[in-house]
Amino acid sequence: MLNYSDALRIVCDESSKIETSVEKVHILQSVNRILAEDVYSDINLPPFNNSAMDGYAFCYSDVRKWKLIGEISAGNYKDYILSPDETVLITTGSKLPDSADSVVPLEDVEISDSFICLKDNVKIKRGMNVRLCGSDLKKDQVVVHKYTKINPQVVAALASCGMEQVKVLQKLKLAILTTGDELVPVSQKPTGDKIRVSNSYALSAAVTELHQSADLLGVVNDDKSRIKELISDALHKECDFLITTGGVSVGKYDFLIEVFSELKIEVRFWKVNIKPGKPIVFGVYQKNERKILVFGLPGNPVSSLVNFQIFIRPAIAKILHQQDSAKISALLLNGLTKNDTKRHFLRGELVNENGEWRATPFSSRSSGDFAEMSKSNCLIEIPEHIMNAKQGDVVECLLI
């Protein structure tokens, strides 16, 4: 049975071989998408010498008193030719006259009639309060690099470069199939030995949170032929991931390993030395140049969502050339005892107190306790060799 590190390496290695397509979207639809090209500035930024503040533009000399001969506001440029003893009122961002090279702030001068004079304690220097043409960016300089995740700040940079249409990586499509005789729709009150289906909703929400596309294939009973039919159909659709839940253990109705084999899905591993989520299956389906990553997750709600966070989320990040969410080191507030050599991923709460991260594990370790999972904001990782994590120990936490 594989350890977690080796299993994750296999997943990431396979993920790195997948190439995504590119599409153009309007800049307003580009937020949270991944830029698919380097973006260059088509102009100098700023495109002209301009004033960094409201003040008076002048040509630097020994003069401390100037005659006010006009004004320039943003977007209303006038080409004044200033002599050393002349100035114009200028507003922030306004283009500087060619004959001026400095700006003195409004608060540093006194005004008398049509003259301004520096206050006694004010010193001036050439070039003060002037933003020079191209000082932020030169024409043809890279403004935003390929594979940058687009946020409002990036949108501002793209707009400054005239990018109304933006090339981005296409969203990954993750098909999700849920299996189990015990499952009933969320709209139905379960009776007897039935439970409401939750895995498909949780996994779809996890995909959406990563700004990718989820395709719910429905819920199917533990019928091998029907499961095989649905998986076969999914493999021939346009998807990048196929995720199933349930049927990956060793019970009488756990058909997934057989179905994967019959459908020519090459299984890379089955079972990982972790808790929860040990029965996970990972495989690759390849037809011609097209490759689909296949994950068979356990049916237990917490196990399937933990598997998503520790395997599928890193796979998505790898394909999109992103760094997966960094782990946070935190002080453990409660001691923990393990009775096995698995790597544990415990639900918990991570808080920052006075600049120090602290993690509190929740008491339940049940793979079906979704109520407790809903209160968690992290997975606290306890390595295989740690049997007794003590209060005050430093642990790694994955934000969820």
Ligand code: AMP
Second form
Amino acid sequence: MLNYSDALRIVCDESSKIETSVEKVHILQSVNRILAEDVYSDINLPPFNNSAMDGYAFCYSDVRKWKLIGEISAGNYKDYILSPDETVLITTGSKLPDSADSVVPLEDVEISDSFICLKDNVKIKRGMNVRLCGSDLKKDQVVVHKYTKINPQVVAALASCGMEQVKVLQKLKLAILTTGDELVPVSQKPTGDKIRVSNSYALSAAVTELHQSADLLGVVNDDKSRIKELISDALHKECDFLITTGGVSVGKYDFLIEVFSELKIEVRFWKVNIKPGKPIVFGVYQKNERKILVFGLPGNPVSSLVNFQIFIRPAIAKILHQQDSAKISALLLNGLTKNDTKRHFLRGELVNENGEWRATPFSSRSSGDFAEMSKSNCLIEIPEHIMNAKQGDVVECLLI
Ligand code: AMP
Ligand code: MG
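Previous: the form predicted on its own; requested now: the form predicted together with the named molecule:
The next block holds the full complex; its first chain is the one shown before.
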């Protein structure tokens, strides 16, 4: 059976062929989006020489006492022509007169009779406390590079360059179709052999958490022709990913594989040597010039969510030219054994104590344990060849 690394490589190779569209959004809507172009500064930053302190502006010489002849506050420039023994009060960020080149801070001087005198032991230097025009960035230089994920710091840079509208990659659309006769809506109390649908909500939340767009296509019974109809509709709508849940095992009512091939979805793999989430199917649907990535996930909520984190999340990162979140090396707090050669992704809790990461795997490995899953914040990865992991061993963890 295909191992995890090979399966992930196949997914990432296909993802790297997906072209994303670009849209313009208002700067206030741009946070967490991916910048789609290099942004150049249309001005020097800062745009003029200015004071880094509240103080007195002067032209450097061996003078240590100046006559105060006026003041400049931020946004209220006056072009004083200072002789070497004259100074003006200046506030932080205010434009420096051309005749000054240095600023002494308020706390370093004494004032008497409109004269400013340096306190004893205060040393001055030419250019002190002055931010020079263009010292941060020169006009026409790149201030933020293409494919930068926009955060508040980036927004500050974009705003200073006058980018009211920002070109970003369009959000990826992930359509999610849920299958299973046993499923009833969240709003309904399940009776008999029914259960509430939960995995599509979890997957939708996972998509939202990555700042992409989820389109819930609803729940369909284990009825092959109806499933086929809905998948066919989904493929003809606008989406980048089609995710189905349920029906990918080998049970009598597991139709998804058949439906995928009947609809000309090219299946790249089915089943990966992992636990949970082994029955995952991955395929590609070619739609004119574009491709849709198709993931058939098992219905089990733990399996489908783990599949999302270990396959779909890296696929999204690849398409958006982002690094997938790095794994964290942590000390295992409980030993564990496994009796197969699958790669395991155990739910667990990762904490940082005094700068050291520690991971506690949860005891249940049942794929349907909601209460426990809701307490986990990581997946602890145990590679294929490891059968026993001891307390204190170093393990790789993926934050979820
Ligand atoms: P399947 O992959 O269709 O064989 O389903 C595997 C298990 O997951 C079964 O116990 C299902 O009842 C359960 N399951 C399937 N789909 C869902 C769903 N949408 N929400 C919650 N549980 C599900
Ligand atoms: Mg099913």
